[in-house]
Each structure stands twice: as C-alpha cells, then as structure tokens.
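Single chain ahead, by itself, as structure tokens, in the form predicted on its own.
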Amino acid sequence: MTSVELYDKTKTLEMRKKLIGQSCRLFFSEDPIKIVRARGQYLYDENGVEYLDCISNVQHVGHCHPLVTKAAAAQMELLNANSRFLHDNIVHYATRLAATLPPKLSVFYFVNSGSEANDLALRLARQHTQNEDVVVLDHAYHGHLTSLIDISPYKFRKLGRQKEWVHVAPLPDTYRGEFRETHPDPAQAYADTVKEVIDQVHSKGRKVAAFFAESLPSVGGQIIMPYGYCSKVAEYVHAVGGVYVADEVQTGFGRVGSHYWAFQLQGEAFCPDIVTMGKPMGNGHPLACVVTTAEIAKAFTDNGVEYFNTFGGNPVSCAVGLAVLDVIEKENLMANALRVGGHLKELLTELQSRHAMMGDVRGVGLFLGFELVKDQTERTPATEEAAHMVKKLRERQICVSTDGPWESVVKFKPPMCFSMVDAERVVGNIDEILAGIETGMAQV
C-alpha cells in the first residue's frame, strides 16, 4: 500500500468513520459524494460524474485555478520558511491588500485560518480597550476555537452555556426580526437594540471591548444588514470606548460584486476598527489575516508580549494570496459576481410569483439565499422542505446547503467564476423541485 492508494467510496467512508471524529461531518452525510478532482465551479466524483458547486466559497477564484497552483508550486520549489525570516512576499501581499482597504486599516497580522484571525482580533480589542466584554449578534458564528465558540451564539446555545462577558444583540433581519421591511427605519431601530445591550452591560459595572459582527451574517441566514446600521452601531460602541470588528471571513475579496469588502456596502463613512479575513483569500490554501489601525496595533505591541505565527504569511501562502488577487483582477471576477449574482437573484425572485413556498430572496453579488416557508403571510420556516430541496438538487448534480436559525434558507456562495448558464440551470431545477413539493402537499 502507498500513501496515494485510492479506496472505493464504500471503503473510504468505512475508514473515515473509523479514523475521523464523527463530529467532523460531511456534506450530504446520508450519501456523501466522493470528490477526486475539481476545476472551476465543477466537482468530479470517482466515476467522473460532474457536480455544480454552489457552496465552496473557499475556492474563491475556482477550484485548482492554474495560475494559483502554478504560483504555489513555483514558490514551494524555491523556499518555504518560518515567517520570522525576512522575505519580500509578505510585504508585497500586505501592500496589495492595503490598496483595497480604507487608509486607516494599515497594519496586518497574517495567520492560517479565519478562526485564528478572529481569536487574534479579540486579543487586539481587549488589549487596546483594557476591557473584556463583547457584544455579538444572535445566531452568529465566528470560528471553532474555544474563545470563538464563546462569542458564537450559533454554537454556545447548543452547549447550554453563555459566558458572563458575552452579550447578544438581535440579528438585524428585516424579514423575520422585530423590525421588518415595512419599518420606516430598521437600521436605526436595530442599532438601538445594540445600544440597549451596551447600556445593560454598563449597568452591571462591566465595560465593552468590542462589537463583533459578520459584515453579512451567513449562518444567521444570508442576512443583508439594513443600510446605516453599522455606522450607528459603531457610534454607540465608540462612545463607550469599544471597537468595531468586522468579520469578512466569508464575504470578502469581491464576493458582493460592487465592493471588495462587504462592510463597504454600508457607505464610505463607515470603517471598522478591525477586519478579519480568511477562507477565500488562499483559494483553499490555509491563509487568513487581521488588519487594524496603527493605534490598536501599537497597544498590542506595547503590552511587551511578542506575537508570532510560525506559518502565517509564509512565502508560499503569500505567493498563493498574490495569485488570487491577480486572478480576481485579470478575470474581472467582481464584475462577474455582480452580473451573475444579479441574474440569479432575479430568477429566484421571479419564482416567488409562482411558488407559495418561496418566502424571501435576499443577497448581493454571489452571496445569496432564499428562504422556504410553509406560509408566506405567517413566514413559517419550511425546514423539512429545505432539506428535501438540498437532497433533490444533489440528485441532479447540484451542490447547495442550508443555513439560518431553522435551516430553512438555501444558500449560494459559489466560486466567483459561476456563470449565467450555471445560474439558469440551478433555478430551472429549483422551479421543478418546488412544483413537485407543492403537488405532493396538495395531494396530502
């Protein structure tokens, strides 16, 4: 036996169940797909069957992009070393990233994953403010480290524990939340709920270090923040000495199409104090980052404790990151996200007029979701029907998944090379599956 021996699917699944922790779940766990190669937005199983990938936001510019793999191999052959050696790649990469961000976000820390990035952001916020408490949004997920489980209601509610220094504000969801699309100013109303939480924190004699939020909450159900919400929240947080942390781990690098970073959807006047990034930046290579202001970085340095990350920002990782930036630019992938995402959203929205189960279509660029409901007026989540949708699409060689508090939102975060033809194929199949679901319900 060699290290590259390939098992058949049954054997692979048997060995995985034996050797890999069962909490490490697979997509389509009842009948997982064994993928052996991929290219662009397509996956291929051991039998050569092609699947359309609508959910791999990690492979940002497409699976196995030749320019990215070439850059990785070339740098690997030349040098890969501990990040504490002086090397050009890290400063070239930081310079390129800085050009996409507001000027005040000027100091970079490179790490290996979004979880590491968010953990470091938490440390930076606490060191700068000398406060401990964190305000987060309900249903949020920020990573798998212990510190991040503690600030992720999506996780800690399942574990039955909430730390005394963690405070939860309502998700600014204008479809399901307290303040909906008919409210005259949902941004202000939801921002005020954050202020109420902050006031409660201070009434207990505690102080806020940071407000932590995904720029577009994903696990919460592909939520689009009401315009102006983030600026107002930042105002409230700054007033008590805290900082605003924008988690761009899933939404950065042009996914929204119109802007490089999702927080920029809130307007030029809004700028977070700390931004975290990960997943897409290495196109599958472990690469992530924290960027912050010179003032916050200085406070972190002044604590006298050295920070280093053995692999974060190593020459190979930065070569990969630079290649990803090149592909985004050369292949006009932001424009593609805007055009294809807009078309996909229009097609999904059109289904609302013909299918009573299409409750809401939301998103921007190639960050989209639609929610299935049992009743459009009551907005009752159709959790089982959403799971059925995922299963039926998988049978048609289309890979999607669900999210949201009731797992009733079918989400799309495909590689940025997703095409108009792909969008039309997906919606055509959704149309047919919904018709089948609704016919079955009528017959019951």
Second form
Protein chains: 2
Amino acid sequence: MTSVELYDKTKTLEMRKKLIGQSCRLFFSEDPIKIVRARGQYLYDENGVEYLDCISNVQHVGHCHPLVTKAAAAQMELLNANSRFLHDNIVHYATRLAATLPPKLSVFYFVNSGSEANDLALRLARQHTQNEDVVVLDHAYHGHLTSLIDISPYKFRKLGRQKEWVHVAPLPDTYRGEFRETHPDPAQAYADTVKEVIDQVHSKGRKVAAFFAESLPSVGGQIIMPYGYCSKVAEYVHAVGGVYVADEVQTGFGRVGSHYWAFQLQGEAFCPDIVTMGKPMGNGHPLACVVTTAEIAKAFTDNGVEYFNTFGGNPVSCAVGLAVLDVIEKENLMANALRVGGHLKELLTELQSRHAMMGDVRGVGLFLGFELVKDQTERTPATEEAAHMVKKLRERQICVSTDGPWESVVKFKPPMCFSMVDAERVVGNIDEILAGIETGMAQV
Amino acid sequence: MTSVELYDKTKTLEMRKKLIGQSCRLFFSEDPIKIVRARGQYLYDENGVEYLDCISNVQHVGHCHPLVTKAAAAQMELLNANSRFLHDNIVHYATRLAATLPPKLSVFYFVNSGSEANDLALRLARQHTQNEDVVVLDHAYHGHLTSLIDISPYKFRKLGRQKEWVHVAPLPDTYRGEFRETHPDPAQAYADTVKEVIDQVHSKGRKVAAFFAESLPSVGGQIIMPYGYCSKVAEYVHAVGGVYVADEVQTGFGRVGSHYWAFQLQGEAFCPDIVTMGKPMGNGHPLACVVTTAEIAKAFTDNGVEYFNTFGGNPVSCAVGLAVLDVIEKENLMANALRVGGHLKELLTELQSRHAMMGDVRGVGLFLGFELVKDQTERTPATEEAAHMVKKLRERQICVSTDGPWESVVKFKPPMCFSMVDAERVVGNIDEILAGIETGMAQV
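Next block: the form predicted together with another copy of the chain, after the form predicted on its own:
Below: every chain and molecule of the assembly, starting with the one above.
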C-alpha cells in the first residue's frame, strides 16, 4: 500500500465489489485504474503513473482547478444555507448564465444533476402544454431517473419496455442513418421523420408535450445534427402545441468552441423553449440547471404546487458555478477548444487516408469522435476493434472510451485545457495501434 | 448596500423574482431574510443581525463547520473524478455507514439528493419484486421528481391526480388519526389499515412493489409512529412479495438522539429492505444515498442495465460525508440531541398547562413539533395562530416553520449543536407569544 492510499488496490476493489452497487461499472473493468490525484487533463494512479484524460467532460476547466477550489472553500466557510433565504450568489449566477443565452431563456431553476434537470424539464413541458407525450431520438440517453429511463431508448430498449407516451424518431445521423452525406437535404429529410412521428401520435388521439433531444447526441455516437434540422423540428413541435427541450448536459459551456451552447450551432433563428445543463457546470461539484421562458415558468408556478430543491442553487454551488464561468473566460478555453479540437480532428482525418478502418471523423470543438468500421462501403461497425483500441490506449496511459449503438465510436470529451501536444500524442498512438490491428488482421 | 453584498436587498429580491423560478417560495415570503453568513445554529443577515436557526436540518453538524470545509477543500485540491475510477473514499465511507446499520443493509448507491435516492429506491423495489404498485402514507412527501410527486399525496392531491399504481394508507397519527392515544393498540390498528390497502390492491389484480414511508413522517406533521407499527407493516408487505422502504432523508444521522436511524426506534426486530438518506448527510453539500440488501442489489445488477450517477460518490462528496460522521462522533451530537431535545420537549410540555392552545407536543431528540389547536376537545387546527407564531418568532430573530396537513404544527429540526440556552430562549418567547395571542383573543 502506498502512502496516498487507505487500502491497497486489491482491497479497494474487493470492498467496492461488496459495498457498492455493481450496476455502476468501473472504467477498464477488467483491470480498473485507481486514481488518487489529478490536475488539468492528467490523472495519477497510486504509484504516480500519469494518464492523459480524454473523457472527463465533467472536469471542464481541468481537474482540481485552484480557482474553483478556492471559490468553493471561501463560500463554504461563509454560508451554505438553502435557497429559501435570499442570497446574492443565485441571482448573480443566473444573470451571468443569462448573458450566454438568447433573451427568451430567462428563468432559471438550479438543481443537483443533469438527471434532476431533465426530469424538471419534463415536468415544465407537461405543465405548460397540458400534454403528456414525448418524442425522443433513437439511442438517446437523458438520465438515470424513472422518468428519464422512460424517455431514453438507449435504456428502455434493454429493459424491453416502451411507455405508450414515448415516441422515437430516427437519429439524424448522416453517416449511418437513412439520409446520408450524399442526400441533398438531410436536415429536411430527418425533420420530416419527426413530423411523421408527431402525426402518428395525433392519429392515436394523443398529444405531444415535448421534443426532447441532446443538441449533439452523445451516447448515440457523437452525432452532429445537420444544419437546419432543429429549427424545422421546433416548427413542427410548436405547430402541435409542444415545446422543444434541448439537453445540453454534455455539450454546454463552450465545449463546441464556436458557441457557448451546442444548440447555437443551428443558427440564431433557432431557440429551444427549455434548456438543461449539467455535467461541466460545477467542474465535478453536483450542480445542474434548467432554463426556460417566462411563459413556461409562469405556467409551472400557476399550478400552485411548490417546487423546492433542498441543495439546488445553494451559495456554494453557485460560487463554484461562477468560478467555472470565470475560468472559461480568463483562460480562453473556448478558443482553446476550437484550436486544439480543430487540430485533433485534422490529425484524425489524416489517418483516414492510411487506415481503412477509420470510418468517420466528426465533431466540433472538443466534442469529437471517430468511428471504426470493418469496411468503408458497408460501414460495418468495428466494435471489437474499438474495444481493443481503448485497451491499447490505456496501456499507453491514455484514457478514452467508446459510444454509439455499436460501441464503435471512440470519443473525445477531455477537459477544455487539452493541448496541441496532447492531441498529437493521442493521434500518434492511435496511428500505431491501428497499424498494429491491421498487421494482426493481415496475419489472420 | 453593505460591504458583504453584491446587490442591496431590494435589488436581490427584484432579480430573484425575475430570474429564478417562483415555484420555490422564500422563507417569510412577505418579508424574506437575506442571510450572508452562518455559523453553528446562528444565521446573520446583511446588517449583522443574528437569527437562531431552528429549522436547518440540512446543516446537521452546524452551519459552516470548519472540519467539513477543510475536508472538502483538501479533497477538491487532490481529486474529484467520477466513481468509474477506483477510489478509497467511496468504499471507506460505505464501510463507515454500514457500521451504523443492521448487517443486512450492506450495498450502497451514492447519489446527489434525497429525491434521487427515493427514485432509485423505487427502481430497486420494482426491479427486485417485478411488481409496480406502491403503498404510501397520507400527507407524505418523498421528493420533487416526477416519480416522487406520484407517490407523494402531499403533492399529487394538490394537482388533482392519483396514479393507478399508487395507494394511500392512513397516517399513523395517534393525535389526530382514527386510532388515538387512548386506543389499546394503535400500532396494530394502523398496521391493519395498511393490510386493508394491500388487500384492495390485490383485489384489483395488481401487486405491491413497496411500502414507502418516512421513519418519522415530517411534512405529515412530525409524527411518531406507534411502536411496533413498522414490524407489522413489513410483515404484511413481505407476505405479498413487496419490500419496505424507509425514507430517512429527514430523520437519519442521529437526529433522534437515541439511535443513528429513526427506524431503529421501532426495535431491533425491525429492519427495512431499503433505506434512503439525504439532507443532513453532507451538511449542505449535495450528497445522498440508498442502501439495500445484497439480494435486492443483485436483482438490479442482473437486469443488465447500468446505473451510473455522474457526481454520485465522487471523492469530494465522500470526504464531506466522512467529515460529517466524524463531527457527529467527536462532538457527541447524538447525546446533545437527546439532552437538548429532551429539555426542549419538557419545556414545551410545561406550556400545555398554561396555554389551552398547546395541543400536542411530540418528537424525539431534535426532531420535535408542537401543534396549536383552537380547542383541546375537538383539536381543531389553529392554522392562523401557527402562522402568527412563526411571524412573531421571526421578529424576535428566531426561525421556525410549520408543517402538517393544516400547517398547524410548529416544527424544530435545528442543527444538532442546538444548546440548552437556545431551547430556553425559544420556549420563553413562545410562552410570551401565546400569552399575547390569548390576550388578543380575550379582547375579541
């Protein structure tokens, strides 16, 4: 046992298996990593071995950022009462967030997790519209709560059940979906599939409360929605009295580089009715949020039933959130995401010419993914090879993970301080590992 | 504007009304307090005016306890990655919690709020039993999520809807309910009402997944379950294949003084199948938990669907939780709750002889309440008088609030460092205010 541990790794693992619900899988579950320290984009295990972290999107401004720690500690020392007492932090934080959003999105609800945010979004949508049904995208994941498992095809398909009020539209995936990069107008074509779903809902005598989608579908495989899709969908949803909920839990706070929110990639004409935020918001501190219009908020207040979230919007959580906004700005992390993400994407794209398995490289800013395929024509997902890639990169002290319906997409959602050198190191290693796989295949 | 404010109070209030969802009401909403600093059981407003805090059960070991702040800051500086990486804190914390519980309750799931905990409890119960229905107590509140509004009569009655899978049993209230303090065996009588509800469920061809109740119903009016009730209910629920969920979100962590968990007041023979914990767990840090049996946890794992909670069980949350356990122990806060709570209850009981409005004084440790009534025979709830009491105490810099179906119960759930002097000060003021109300009434 090292001096930085309470238990040696074998013991920790043994205790974990016994004491902690096994429904939560460890990273690299066959040979998990024990991390005791982290800084920026680097993780350190109990022996001081350094790992490059390409997946911790929660630790948005870098692991253990000193300004965030300082802000949290200072506020913890002063006050951490609940939001039934008046306090400046909550209103100041709301003002700062409002400045990043279209003016229409002006009423905030602070909560403790992306799941709490998405559940509240659902409640707001239903209360406002007085409708019940929800249209979601295939393969979507919106959180671990009962109501969110219900609207997450990624989960409810595995459980073999679908609620009668949930309706699934195709993922607007131009690499694997029905309408691909060669289609003249995939945005319109995919939006029309949503329209068809809405029509089916109505033909059953039901009514749509919300269209619910991540602004960039993440578990779905780091999908970039075709430009124009969201506006058209919003138009169809509004026409039947529903609202558009943009789940920005994974994608917000400047990760896409060019904009603060991924939905803004769809142009200024598009504005969701409800936006949910989470993971990166507190850099690891449990903090999340729902923002909506004054009209929807009013409908929720007018039902006369109070909504109180015990920890939501407390002075410490807000101080942490404010510090994160400050660091994003002071360290120009959006510009960094754009520059480094752009370079990383370029380097990965370059690999396509040399490796037949590099099926697609996609993403914006530091929200990127590449898909491994067995062949370029059929685009057969190379699931095992992707798992092999993850394993091999881990041996080279680089942490990545996979996503997508076939776990064939290797994803990058690193802390926003990820550097050019990090990008080059990762791609160099991927290049070698791909060459290794190809040699291995040639030998078979 | 004072030097400790970002905005003056009028401005803060104005911003709050515009920017923050109005579904969350402020304390003393007609004239809210702005709190900028707190320590122990004392709150300080922007002008340095001190308030005695009788209601912040979340700040369990006292507002801004330095050991909690220190533990949080130290861990924030070191690491705050998610629980997919192996870490000692989560297993160490689970071990410490396990030591306070019956051995049967051995598998932990860490989450961010009591609501997340109760939702997960519901998922565990349903997965294990493969049943859907839930029996709850009247007036219960279990959280703000969609699934929990459904099982909270306190909320769903206001919305005018009840799900077909939710069934309500009477609150075992020996002061106001059907079976009162004069009944020879209220525990058996109230347990039988649950049996009747279960029988009705079965007669509809439905099946019970869980009986879900706070160990001491809180929103229901600081109710003490009659001894033996829980064991009998558990027997009836188990007989039909359901599980017993004890919601300890408000009542756990030694608040009752004699035991660590309020369900333990029902004797050693009683052990719930699932226990949820929340509010006081992190002294204000968003931290909550579900603990269950190995068997129920296994059923949840075996469904093959992963449960991942992004912030749940992170090293900082666990460090905070561990510090709270340490302070409870080091400062003998359970003994303090017993001693001070006992004294407070005695002093309040004494008031009954002098004030006809003092209807009932009940509670254990620092979970106490007294009920104001218009008359001792009919026990007519004195709702307005209770509101008046809250207002008058606030003018004397003492914060309390009301609960119960008629908001006629003035409740005490102060930080556990509440002192004998605090108790005497509160009761002295209540005495005077009651006398004032009586004089006023006499004048009418």
